[in-house]
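Take a look at this single chain in structure tokens; it is the form predicted alone.
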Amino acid sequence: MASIYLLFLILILIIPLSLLLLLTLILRPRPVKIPIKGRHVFITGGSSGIGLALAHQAASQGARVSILARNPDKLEEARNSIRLSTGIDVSVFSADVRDYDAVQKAINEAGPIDILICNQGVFIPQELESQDLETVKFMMDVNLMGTFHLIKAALPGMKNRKDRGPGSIALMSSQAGQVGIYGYTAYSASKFGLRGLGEALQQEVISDNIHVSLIFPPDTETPGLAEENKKRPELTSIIAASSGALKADEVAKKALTGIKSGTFIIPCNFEGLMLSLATAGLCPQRSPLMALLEVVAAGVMRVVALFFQWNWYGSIERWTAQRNGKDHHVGGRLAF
């Protein structure tokens, strides 16, 4: 009986604790705290949705906030809204992130940035066969190239700040930047690209005490969501039906909490946490406990992921058979 208890103790305590200790020793980058109060927070897409919610919360926490968007009227509305709710005035800049010169001009006027949040984004769901290449290019230019423009313009000032405290570059991706979904071909490509950008950029800027975060929200209740839902292909809605939408304030709160702790992958709900575990790959990890969870859950999450794929491809098969007016049967014309 004593030997059974000893084996149980080894399995339950000694092995996990030893693994936790090993992970604590090898994790890089090291844990960090990035203050918000008194720092300059520059937020793109800041006139509505998640960006506006981020601006409200950053201002309420004592940050000096600048917001950038294309529409001057919406920017003024956002500034007035933030002033009414927090009593703090924010700086506003009208520019299209696709225009590098306009982005550079706005960032020069705003002054050195401590925390850059690249939140701009456009989403036009459609099957690639039906989507014209101009629309694909539009999403790529705003979501991905726009982020390159912002970082390229802001990085010299961020590196040369007089205050050498920790800085942050946060990229607003999407759960569609963790897993590809029917109808999101171009959008997912633009958001998946941010992952590679972020992983490589973190290695380039870590010696300057700048820390990269990627935020992966699900569908979020923003002004554009209702219109986006109207344009979604039917099959996209079927596959995504199980995912609920978060409020912009909820996403902003989780995003800022993650940014302040220098977290590289910031999920926003339980599904996002599961996706983060399933797609951890070679991403940086600062938390020993999260690293332990990633290691332990890796095999299980792969099984869960395969069940999700089984369900999604089953939906595609049934929908295709129904659309073609044919009864679904095993060994049919389509191979799933």
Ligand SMILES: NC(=O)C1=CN([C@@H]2O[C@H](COP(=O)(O)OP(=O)(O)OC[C@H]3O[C@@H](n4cnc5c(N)ncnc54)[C@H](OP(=O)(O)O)[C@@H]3O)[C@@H](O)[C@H]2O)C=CC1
Second form
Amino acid sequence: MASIYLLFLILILIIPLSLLLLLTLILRPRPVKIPIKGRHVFITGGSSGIGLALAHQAASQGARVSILARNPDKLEEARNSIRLSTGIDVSVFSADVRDYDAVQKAINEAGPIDILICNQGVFIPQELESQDLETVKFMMDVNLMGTFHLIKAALPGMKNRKDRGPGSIALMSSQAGQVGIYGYTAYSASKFGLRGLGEALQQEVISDNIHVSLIFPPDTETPGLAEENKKRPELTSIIAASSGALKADEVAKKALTGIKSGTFIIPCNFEGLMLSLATAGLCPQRSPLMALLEVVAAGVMRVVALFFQWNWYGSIERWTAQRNGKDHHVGGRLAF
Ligand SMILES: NC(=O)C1=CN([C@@H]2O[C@H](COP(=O)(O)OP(=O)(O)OC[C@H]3O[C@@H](n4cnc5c(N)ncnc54)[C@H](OP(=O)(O)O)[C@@H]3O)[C@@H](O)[C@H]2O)C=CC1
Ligand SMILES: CCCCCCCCCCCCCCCC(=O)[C@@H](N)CO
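What would you give as the form predicted together with the ligand, now that the form predicted alone is on the page?
Time for the whole complex; same chain goes first.
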């Protein structure tokens, strides 16, 4: 009898352990550590919110920091606040990421980059039916094309890094870049786009010892979010509240820790971890333990995801019914 238990115990240990061993052997790209002390970290959108928090933390960890944004006054203010709290001077560059020539000029002036953090972003939530195409294009241009501009301009210098140490290109996506959210058609498209860009780019730059990271924050308390909240459709807020809010400092900390360990997908909270497991797809994974978790959780996470959709479509149904109830002219049947 005892030997059956022993056999059972060995089996439940041996199966996951051998899977872990197998994963450890096959995982590519291999694990990497990317130091930031004494290295050049270039952060776009570094004058506000998450980017500013990243600049503070990178500077206090001994990096040489450059920040880029449009508004020179906000850049100057950011430089002063970083000097005040860390005693360190960051370089500031005023440019619009939509202007390739301006981006190239700033990057040439800043000098070769070791860690490029493409964090600039704009978010204007609205149902597509009422959103101007101009606004759609604005989000695609700043969030997605702007990131292409930055990478194109920075890559030649990054490839010739003097210290030949590992470099990093980090892209600021959003949890709305892992799952489509009501009111975010354009924003989600721009943030999903970054994932495709990142997955393909990692294969192209791995031989240059450059490592790609994608960061997926939930709602984060920043000036940008305060602005967004003024015009956010109610359903966008209801659905986005499925994930807890964070402070900019917390997101920046997760992001920097992830970047330094070469993590490809960087979630920022528990819901983010679940989202990353549910959307692991074919993305690279360097951590054997995370890979094991992805394999084991895949089926369960699909069920959890379907429950979330059940809940969200319920909210949409209730909200629409309530609106139609209020509006006596609309007697239309609900499409559920
Ligand atoms: N806050 C949140 O809830 C979340 C944010 N994110 C993402 O995190 C990133 C930062 O967001 P957050 O800190 O909230 O944003 P903020 O609005 O607080 O800051 C945005 C930064 O980007 C700069 N920026 C905007 N447009 C351009 C442009 N065309 N060219 C150059 N710089 C530009 C801004 O400076 P200036 O206006 O002077 O150019 C500012 O420095 C974004 O990519 C956002 O999508 C992801 C998930 C959640
Ligand atoms: C399988 C399990 C799933 C688990 C949880 C799913 C939770 C999804 C919530 C998505 C929230 C999106 C917020 C976007 C914030 C943002 O980017 C804007 N504030 C603009 O900056």
